[in-house]
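In the block that follows, a single chain appears as structure tokens, in the form predicted alone.
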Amino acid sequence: MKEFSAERLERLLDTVLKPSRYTGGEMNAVIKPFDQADITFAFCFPDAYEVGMSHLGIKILYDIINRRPWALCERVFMPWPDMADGMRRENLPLFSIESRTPVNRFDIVGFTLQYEMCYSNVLEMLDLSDIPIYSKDRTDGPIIMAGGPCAYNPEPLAPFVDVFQIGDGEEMMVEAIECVRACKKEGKSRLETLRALAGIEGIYVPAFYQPSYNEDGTLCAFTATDPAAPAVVRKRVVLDLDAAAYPEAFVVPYTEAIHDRIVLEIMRGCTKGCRFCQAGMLYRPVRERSLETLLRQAEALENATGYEEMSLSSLSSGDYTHLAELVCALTERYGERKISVSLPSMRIDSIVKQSLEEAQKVRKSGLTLAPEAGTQRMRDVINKGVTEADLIRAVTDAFESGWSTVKLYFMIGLPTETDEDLQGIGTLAQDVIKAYFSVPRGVRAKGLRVTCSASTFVPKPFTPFQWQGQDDLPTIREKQARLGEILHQVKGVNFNWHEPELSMLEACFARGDRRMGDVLYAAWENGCRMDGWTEFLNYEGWMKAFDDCGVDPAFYANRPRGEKELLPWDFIDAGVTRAFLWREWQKAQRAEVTPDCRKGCQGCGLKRFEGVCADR
């Protein structure tokens, strides 16, 4: 049993990279007496401090829990390997940032699952906390919860997590901690507490469900085994973002975070219907915050943090109804204080020229656009709904507004892709450079920089492409090499790509079932952790885990799925129907475009959100 020692911790901090990741004491951190709280919640981010401190969800839920006088929430991050190894050497348990309390003393330990390749870190953090890794081995101690986008296929982590939260967390989290608080006061057992939690809409308790498999390894049935467990788990949706809780202060880190700035979530959801995009399906229906609410939140956060940048966060900021008004108001209000406004996640068909010009008045920054594919045929396959003319108009507007740094995001390995589609990426990059030089010298900024980034397509649950297999590794490597040759011929373009092995593992977990949990545990035992960081990816350890477990990664990553095959996540109601997704998959293979649902209902299944979504 590990015991916490401040003396041993201080000695260890002298030896590790970036000790400020673990010291706490940041501005706006919430400090409460631990032993006076009815419910204590350790919010665990399974990645490094600087990544976790950039995440908006942790800021929102940290604030929501700590606003309740009877509850306490403290933060925990995945230690960097030097720190994790040192903690084992010094026999130190994983601890919270705020009070340095061992994680296993909390009532609830909650993980946010933003990326499949953080799963090994979940096991690592449990082990560092002296918490049994398998949920079946826990008879007492904290309840292990998890939420976030990856929770929409919870099965690979089902052996290790007690409770999953599916959907928006603002209201569900409050109900969950109130439930655990009541069960704790009443002296209910762990099993009784899990049954009570299973009664909350949006909550999934894996222990109450049993999968069975066909002879060919496909899923045969998925059965609820406890009366408390619903046959279908329905995602939670916060319909009114103006009424939803939002922090008036962010914790300001001492060490630089990846995104160290004020974040204003201007809207949630997307109506475009890109067929590869999981977030665009999961976060439907679209909901916007009002201009008045956002200006009020901006004022509170600026006063509380002193940040010099505000980011307008959403899946597609250019589609926000009042974007130009908001950017103009923020620039007018904060421009003299040298506080800039950044516009990430811009769609290339958005009319944003006025907003770009306003944003540039304070500080120049890079512009990121996502054509996704190099030809119109491929953009129609993925339902991107934009043309080359849209892209050139968007970058020309940007160059005329003072931008000179542009990042273009593409995907390779998309369904029906050909060499012509790869060649089209090079053509688009060349056209962007031509657009820059079409702007008069006195207008365009100096120092053009164009970066093309190519990620590997990963089929995700609850998308029309969930039935499509991923290209195998030799094919992906061949396509990356081919694209590199093409872009090498375009002067002035930088090219980067994602490691294909990482994308293959991501696909295995994205489409995996409970048997991937065995592979995950074996890989963790082989030393796999921090897999999302290229320098730590232990591909050999993963391949040995697959071999030892008798699991073929191609079964999950590369195998196409049939219309009638039961998918591991089919018991979850994510809003969009399976019939709609299959219809979109068929249209993709014919390169048929589905219009934005703001222009007319496309029948995705969200009519239950009457008055909010366009499907009405």
Second form
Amino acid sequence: MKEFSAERLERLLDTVLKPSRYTGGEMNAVIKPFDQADITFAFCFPDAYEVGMSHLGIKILYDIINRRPWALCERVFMPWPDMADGMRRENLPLFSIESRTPVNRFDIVGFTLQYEMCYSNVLEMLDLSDIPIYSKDRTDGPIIMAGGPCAYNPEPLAPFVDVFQIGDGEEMMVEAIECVRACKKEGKSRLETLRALAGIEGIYVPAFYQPSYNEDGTLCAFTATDPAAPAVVRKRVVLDLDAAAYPEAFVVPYTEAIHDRIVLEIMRGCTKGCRFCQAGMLYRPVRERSLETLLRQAEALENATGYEEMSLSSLSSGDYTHLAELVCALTERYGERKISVSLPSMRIDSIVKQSLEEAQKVRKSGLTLAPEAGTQRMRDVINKGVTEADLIRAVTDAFESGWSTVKLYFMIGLPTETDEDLQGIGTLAQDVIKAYFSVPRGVRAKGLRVTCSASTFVPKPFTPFQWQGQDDLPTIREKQARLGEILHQVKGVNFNWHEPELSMLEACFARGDRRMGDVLYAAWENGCRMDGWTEFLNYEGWMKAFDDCGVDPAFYANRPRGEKELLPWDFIDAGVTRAFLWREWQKAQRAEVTPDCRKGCQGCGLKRFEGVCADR
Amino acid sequence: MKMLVIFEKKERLRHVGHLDLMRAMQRALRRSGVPIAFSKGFNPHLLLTFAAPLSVGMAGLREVMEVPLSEEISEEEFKEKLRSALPPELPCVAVRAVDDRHPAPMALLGAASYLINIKENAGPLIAAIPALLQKDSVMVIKKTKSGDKPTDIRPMIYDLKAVGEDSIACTLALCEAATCKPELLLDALAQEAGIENRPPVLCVRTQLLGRDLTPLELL
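I have the form predicted alone already, so could you send the form predicted in complex with its partner chain?
After this comes the whole thing, all chains and molecules, with the earlier chain placed first.
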């Protein structure tokens, strides 16, 4: 058994990279007496401190739990590999930032799953905590929970996690901790507690379900085996976002986080219906926060943090009803205090020139646009309702307003992609450069920088592309090389791409079933962790794990699924119906677009949720 | 008008680097609502100056920074506002209002006192103190950007004594002309004691001093 010692920890901290990742003491960190709380919750972010501290969900839930006088929530991050190794050497258990309490002393250990390639870190963090990795091996100790977007296909982690929370966490989390608190008070067993949790809408307890498989390896049936377990787990939706809890203070890190600023979540959900986009499907329906609420939150957060930057967060900020008013009000209020306002994740069809000019009053950041594909046909396939004219108008506006750095995001390996679509990316980049030079010399800013970034398409559950096979590695490499060649001929463009191996692994987990859990365990035993960091991706370790488990990655990554195939996540009701997704998949193959549902209901299935979208 | 702020950087924050600490202070000043002066120019920022950056790994009991103000404010009000804006690990100990012509704290700096707790095998190092003080010259290797440089640190040791069985209190030169970091003193003691590597320590800078060894904040 590992044993915590402050003395040994301090000595170790003197020898590791960026020790302030582990030492806390930040402004607004919540310090409560550990032993006086009815329920203690270790919020685990399975990636480095600076990544976790940039994440909005943890801020929201940390606040919600800590607002309750009887509950305590502390943060835990994945130690950097040098620290993880040092902790094993020194026999130190993983501990929370705030009170340095070993993770295995908490009542609940909750992981947020933002990205498939953090799964090996979940296993590593359990092991560093001296918590048995497989759920079936745990008879006491903390209940392991998980939530976040990846929980919508929980199956690859089903062998390790006791309880999944599916959907918006604001209300579900409160119900979950209240439930565990009541069970603890009544002295209920672990099994009884899990049964009680399974009764909460949105909660999935994997131990209460049993999959069976066909001879060809596909899923045959997925059955609830416990009376407490619902046959279908329906995602939770916070109907009134404006009334939902939002922190009035963020923990302000010392060491710089990736996103180190105030974040205002202006809206949740997106109605555009891009067919590759999982978030666009999962976070439906669209809910907005009012101007009044946002300005109040901005003021509270600015006073509590002293940040010099504010950003607006949503899947499609340009669609926010009061965007122009909001940006004007924020720049007016905070410009004098030298606080800049940035607008990330702008869709190119929605850039309001006025907003750009307002935002730029204080400080200027680069402009990021995501046309996603190079030709109109391809954009129609993915239902990215954007034309080349939209893009060129947007960048021209930006260049006229003094921007000179543009990042363009594309995907390769999309369904029905041909060489013409790759060439289209080159043409688009060329046109952006032309647009820059069309702006008179005195008006445009100097130093044009255009970056084209091409990621590999990963088919995700609950999207119309969930039936599509991913391109295999040789095909992806060929397309990357081809695109490199094309962009090489466009003067003044930088080209970035991602490791295709990583995208392949991501695809395996995105649509994996429980058998992927064994691959994950084997890979972790082979030393795989921090897979999302290029320098730590141990591809050989992964391939050996697939081999040893007798699992073919192509079965999960590259195999197209049929209309009748039972998918591992079909037992979850994510709002959008399978019928809608299939309809969209058929339209995609015909390159037929589906308009934004604000212009008319497309019957995606969300109407079943108490009229949240009916009032549009 | 400028405000001298004397603050503590507690042990828990000893790994927070100087730039990170500066950013934390800037944000605390923003939160506090005191009337701070911004730099002119394209990216306006707060013009904070610190007497001397603390090395990563070291805590500080009475660190000094200077905050330029855009309006007059009383010391009491400033201190109260800043106090509530600082995290518990970074408390404001005292403030002192000075006029704009007051020299920058960096320019007044001459030395600093330290308390060094030796974590392992302290005996031989502590025992080497008297012998070291007897010497007229103490040569150690100082690592600089232009390579290793033999340096005589004896004239830079203003005070040196044992505290209990495993700690050392010392006052060492710290200014532009000559600086002796506590590590160099430990190297010298290890050398004197015939120990190859200096042991792990926890070092706290207890006081910044002027050239005449008056506490910096009183100058």
